[in-house]
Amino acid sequence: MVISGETLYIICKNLTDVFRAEKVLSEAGISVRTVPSPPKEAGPCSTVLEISGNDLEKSETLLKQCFIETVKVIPARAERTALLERLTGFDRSSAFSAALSRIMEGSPPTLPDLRVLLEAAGEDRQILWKAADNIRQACIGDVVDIRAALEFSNHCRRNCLYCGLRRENRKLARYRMTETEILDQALKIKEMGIRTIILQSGEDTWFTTERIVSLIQGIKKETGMRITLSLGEREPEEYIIFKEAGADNYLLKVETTDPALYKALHPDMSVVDRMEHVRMIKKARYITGSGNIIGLPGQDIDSIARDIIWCWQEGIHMIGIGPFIPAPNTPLEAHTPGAVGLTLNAIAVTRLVCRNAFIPSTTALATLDRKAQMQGLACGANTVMLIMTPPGVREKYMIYGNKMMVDLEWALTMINSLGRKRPSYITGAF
């Protein structure tokens, strides 16, 4: 039964549904936003449309008449109440335990309650991260995904304050792999058993639209595997043809959504046109990743609060949340890492906000300290990242210093010592 007022979600049958579904919602005056889907409830569909309950008469008419076929509403319920119980030690007179309450409650999320569990100390710390890997294990289940990250150009055209691969660092060697040694590093990869290929590399514009496109389609036709793109800002009309060559995923981090931090960070860049692009790239419709750093300089509490607001309006499906580390040759090299209980406690929260998305536990994180990215698959996290940049030029992707090379056999001691499962396509003796 339909509660009056309450949220609810539309699945459609595909992702091009989704989309027009949202168009025809939207121009009729209906607040609808597509979101990451409940991966236990929507089936195969990785976005659904988030509705109220108000609008449902309405909304199912329209749809009707456009001949787009909705599978089933669902109301965006999760365990919250009984979750609460479960919690010891729960003061319920605290600002803290309000906080968590209203948020566990599925209320949207506020910037003061964001910033009570941002801060959260001691025994709130631990409450926080039990309540977050609660949620976890309520929305996204108990098997870690694992995902293959491929560095295949350190090349950039930004000049980003913090990065490595920034193009005034003239002590930093270059490289480009070849089209050959990427295809053959995919099919190691396929080899292992991954399902997912990350493509990252700087802003690099020799690898032109056709060297991308040549790359994606020669990846799916040799490996059959799941292509996420980390290219940085691309042309709007590149997203689509991409998309159109068989990509099936975008990351392109926000790093920060605070406009002014954001400009003393990225001297040549625009955070509205940062988060225009990551709009771009959703509407292209990838299953679509964003992410910030924590610890930046100039960075305070209620910015990274913001920057977890954003990631829920936007309705993000894959959520990336790493420490800041100094690179070295960089503007920044001498400052401060950001501090692993603050990104620990933004993986929490994040997960509280944001609960169907897909949220790493960054090799940033296991790079300031290893037994951190195992932690923070028991705050929230939901996915590693292995590095598979080959020997002798994975040292040159310098994004930060002195980068931990995560590998399957970490990610499954992980696995294991948490108790969680691993994805069912991974085998073998580890």
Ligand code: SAM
Given for the second form:
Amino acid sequence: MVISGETLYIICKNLTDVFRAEKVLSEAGISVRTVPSPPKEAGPCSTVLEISGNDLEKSETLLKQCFIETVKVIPARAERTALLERLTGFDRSSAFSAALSRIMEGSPPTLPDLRVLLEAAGEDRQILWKAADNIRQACIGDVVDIRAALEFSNHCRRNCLYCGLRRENRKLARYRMTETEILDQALKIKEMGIRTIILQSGEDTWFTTERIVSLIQGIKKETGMRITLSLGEREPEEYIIFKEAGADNYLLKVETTDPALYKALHPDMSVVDRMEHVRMIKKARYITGSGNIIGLPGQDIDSIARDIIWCWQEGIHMIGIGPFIPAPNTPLEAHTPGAVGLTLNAIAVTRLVCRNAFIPSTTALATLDRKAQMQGLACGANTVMLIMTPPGVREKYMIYGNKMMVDLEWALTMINSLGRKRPSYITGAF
Ligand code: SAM
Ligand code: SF4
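Would you mind generating the form predicted in complex with the named molecule now that we have the form predicted alone?
Every component of the complex follows; first up is the chain already shown.
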């Protein structure tokens, strides 16, 4: 039963229909967002339309007129009241509790509410993390997804102030893996049972459109794995070409949505372009990843809150949130790292707001504190990325120093300690 005014998901047969429907509804003045599917409803379609129940009748009529078939309409709620009741020590009179109640009940995220939640400390922090863990369980379930990153080139034409791969870091020994080396490593990843490979690099134009297409087609043919690209900004048409060649997901973190901070950290880039690239990626039908860095010099709480609201507005499917780690031989090498507690709060708030998104507990978090990666999984995250770059070159993928080489053994240790479920595709011992 649909309660008038409540938020609804319209599920379509395929992504083409989702984006056609979005266009039709928004042109008719209906407020609509394309958001990640609830995993139980995902089927072949990663994205659903979110509308208000008040607009249901009008939307259904319009979609029918345009021959857009819908599979079903479901309420977006996730037993929120019951989840709120389960939180112990919940003092309903505080500003924190009021903000948490509003967000858990599905109110659109506001800057004041997210500010209060991000600043949660002491008992409030424990409640925030528990609430996010409850939502994660209700919306995504207990399985921790495991993916493997292959960092195949550390050449980069960009100069991001925080990153050890920046072009002006002349102390870094550069490498590019050959296509054969990449394919061999992809086969090893496949043999471990992993289903998704993340091909990551600096912005390396030596890897032309043709070379990336060849990699995608080779990996698909030899392994059948899902492919996530994390290559930085590419030409608009390349996103479409790579998708048609077989890539499934694309990860492009916005890093920060704060225009002044973005400009200060990325001298030759613009946040408007960055956001536009993320939109192009989503329009090209990728499962779209983005996210931010926590604790960048000059960043404040409001800026982090705005990043989360942006991910919500854009309906990002995978949201990576990692702490800033000062990297040797960069202009920010002497700065303080991002705080673990604030990063965990940001993961928790993101889970509460973007409930169906995939949220990794990041390598950066593990690098600051191994146990913090486990805490990330206990406060909203549901994915871990293994570093599968071969020894000999992995030491040179120095985005920051002392990077923690998260491996399958550690991932499974975390899953077991937390009483979570390993994915069915990982059958090995440990
Ligand atoms: N070049 C591609 C790009 O920028 O999207 C992909 C590779 S880049 C190394 C992957 C991510 O590393 C970036 O999105 C950024 O968030 C993260 N990163 C780089 N330097 C970092 C640092 N010092 N601390 C934390 N994260 C960092
Ligand atoms: Fe290059 Fe990405 Fe590092 Fe920026 S974050 S310098 S684009 S590798």
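Positions refer to the first chain, counted from 1. These figures come from a predicted structure and were not determined experimentally. Basically, rigid core = biggest C-alpha set you can superpose within 1.5 Å across the two forms.
With a cut-off of 2 Å and the rigid core superposed, Cys66 has a Cα displacement that reaches or exceeds the cut-off between these two forms.
Put the two forms on the same core and the Cα of Ala28 is off by 2 Å or more between these two forms.
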